[in-house]
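Next comes just one chain, in C-alpha cells: the form predicted on its own.
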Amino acid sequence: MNPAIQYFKNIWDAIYTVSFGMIITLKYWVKEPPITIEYPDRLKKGPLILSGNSLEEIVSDRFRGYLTVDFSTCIGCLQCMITCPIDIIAIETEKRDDVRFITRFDINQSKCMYCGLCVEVCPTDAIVHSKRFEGACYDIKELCIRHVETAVPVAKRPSKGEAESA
C-alpha cells in the first residue's frame, strides 16, 4: 500500500475512534443519573437529597459507621471488648449494693476497623454499627468516643424463655 495512503487511513482511523469514544462518552454524560454525589459540595443540589431523602436514607441499611451502645439492653457482659482483635474497646463495671454498673464504655474510632465482631457477639445486640459516618476532626483524641459520664446500671439478663422467643 502507498505510504500516503496508509498515513491518511491512519489519521482517519484515529478520528473515527476517538468520535466514536466522545459519542458514548457524552450519551452516558447527558442520559445516566450521576451515581456518585460529590460530598459535602453537592449534597443539597444531589438527585437523592432532591427527592426527600435524608442522608441517613441514603446510607445502606448493612452500612458500618460509628460504634453506638444501647444501655437500656447492655448487660456489661464485657464480650465486645473480649472479641475485639484490636482492644478498641474499654469496658469497667463495678459492684455497688449487689447492684453491677457500667463506670467506663470508651470506643476509640480512630482505631476501628469496622470488622463487627463486636456487633456479632453481643447477646443482647446492644452494641451497633450507626450510619453515622463523618469523622473529620481536628484532634484525634476526639475519636475516642466516651459513651458513659455516670455510672449506668447493667440491663437484666433476659432469661432462657426470654432470649428463645426473640
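Positions refer to the first chain, counted from 1. These figures come from a predicted structure and were not determined experimentally. Definition used throughout: the rigid core is the maximal C-alpha set that superposes within 1.5 Å between two forms. First, how it differs from the form predicted in complex with the partner chain.
- Lys141 is not among the residues whose C-alpha shifts by 2 Å or more between these two forms once the rigid core is aligned; its shift stays under 2 Å.
- For Ser19, a C-alpha deviation of 2 angstroms or more is recorded between these two forms after rigid-core alignment.
- Relative to the superposed core, Asn10 undergoes a Cα shift of 2 Å or more between these two forms.
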The other form holds:
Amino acid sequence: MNPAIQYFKNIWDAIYTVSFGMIITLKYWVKEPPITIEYPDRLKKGPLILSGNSLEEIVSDRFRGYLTVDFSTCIGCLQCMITCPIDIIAIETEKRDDVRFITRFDINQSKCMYCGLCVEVCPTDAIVHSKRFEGACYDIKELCIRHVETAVPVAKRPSKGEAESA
Amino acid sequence: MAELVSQEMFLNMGPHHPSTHGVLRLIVQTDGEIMRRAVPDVGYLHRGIEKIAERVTYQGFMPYTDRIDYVSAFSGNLGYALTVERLAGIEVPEKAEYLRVIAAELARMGSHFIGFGAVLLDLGAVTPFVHALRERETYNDLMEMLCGARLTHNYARIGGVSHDLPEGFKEKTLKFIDHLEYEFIDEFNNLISFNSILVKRFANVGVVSAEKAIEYTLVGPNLRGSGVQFDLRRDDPYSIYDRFDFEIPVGKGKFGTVGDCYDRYWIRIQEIRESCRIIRQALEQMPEKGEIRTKIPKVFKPPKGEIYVRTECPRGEMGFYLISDGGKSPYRLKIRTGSFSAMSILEELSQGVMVADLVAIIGSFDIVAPEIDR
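Switch over from the form predicted on its own to the form predicted in complex with the partner chain, please.
Below: every chain and molecule of the assembly, starting with the one above.
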C-alpha cells in the first residue's frame, strides 16, 4: 500500500476505534451516577450513595476490625495468646485466695494482622473483632491497648453442655 | 572531524518504579531508545515467608499465605490448605469444597481485574483501569461479606473454610457475574481492547513461542498465551474442579503473532468469562446444608513425610513443597510461584525492543513483586 495512504488510514483507524471508547466514557460521564465518594463524606448525613451513616454500618457483619475483650466471659485460658502467629497478645494471670485474676491483657493493635485465629479458638467468645477500623493516632504506643487496668477476676468456665450449645 | 563517540548506557528501572508492579529492579542496558538487555534483580521484597513457616504452627501459617500473592490472597490459602490436607489425609466436607472453588474463582477474577487494568495504566490509559477497579471493588465487598477481610482474606482453614455463606451472598454473586458476562466484558472490550492504539502497542511485541515458553517454564496465563493448552484445573484436577464444565482459552494470535503481549492480555479477559461459568455451576450444585469444616486437633501434628501440591493460581502454577518431621510446625516449606518463572524469560525477551515496550512486556506477564520473592 502507498505509505501516504497507510499513514492516513492509521490515523483514521485510531480515531474510529477511540471513538467507541469515548462513547462509553461519555455515557458514564452523563448518565451513570458517580461511584466514588471521598471517604469521610460517607460518614456525614447528606446526599449519600451508600446509605451508611456510622462506621458500623458501612462494613459487613463479619468485618474483622479492632479486637475487643469481654471480661465477663473471659476465662483466662490463654488460648488466644498461644494461637496468635505473631505474638501480639500478652496475658498474665495471678492466683490469690483461690481466685484467678487477669492482671494484664495487652493487644498490640499496630502489629495485628487481623487474621481472626484468636477469635476462632476462644472457647467463650470473649475476644471478638469489633467493626472499628480507624486507627490513626499520633503515637504508635497508643495502639498497644491495655484492656485490663485493675485486676479482673476470671469468669467461670462454662459447663460442657453450655459450651456445646453456644 | 572526529567521529562522535557513543556508548551504551546502564539505567536502573526501579526498585521504585510505578510500572514494575511492586518493588522490582531491572538493570537496563540501552543504546539510545533500543534496549540491549534488561536483567531483573529480584529480592527487594524478600520477607522470609518460607523461614517463618518453620517457626509457626501449621494453622498459624495460614495468614502468611495471604501475603505471598496479595492480589489474589485466597489462591495461596487454598494451595497451602490442600498441601497439609493431603499430607495428613484430612477429608474436606463437600460444601467446603464448593465454597473454596467459589472463593478461588472470585479471587482469579479479582486478580485479573488488577492484572489487565494495571498494564493498561502502565501504557497510559487511565480510564480502563478505573473501570476494572470498579469491578474489583465489588469483588472486595463480596469477600468482605464472606470472610470479613477485603484484601488478606485468610478464608481457608486446614480441613475446610472459616465461614459459611452469608445471607444474600448467592444473589449478590449471581448479579455480579451476570453483570460481568453480559455487560462489563463487552463494554471493556469496546472501551479499550479493540482500540487500535492499544493493539499497535501490544501486537507482535514480546513474542514468546510455545517451545520457548515451555523451556523457560512459564506457567498459567502466560503459558496459555503462547498457545499451549495446559491448565491444572483440567489436567491435574484438585479440589472438585473435575465436576465443572469450562473451556481453557489459549492464545491464537488475535491481532499479531501467537504469544505476543496482546495474546496474554486477551487470555486474561477471556478467563473472566470462564470463571463466571465455574461460579455459576458451583452455586447451582452446592448443597444447601452441610459441614464446612473438619475438626482437627488444636495441637496439630501431621505424620512424617513430604509432599508437593500444585494449584492453578491467577498467575499460574503455585506449588507448595512441604516436609514434615512429625512436629508442630513444618520442617521445610518451599513455595514456587508463577511470577518468578516469568522473570526468567525477561532477559531474553527484552533484547532489541524499545524501552517503552519493556513496560508492556512486564505488564503483560502480570507479575506481582511479593510473589517473586516471597
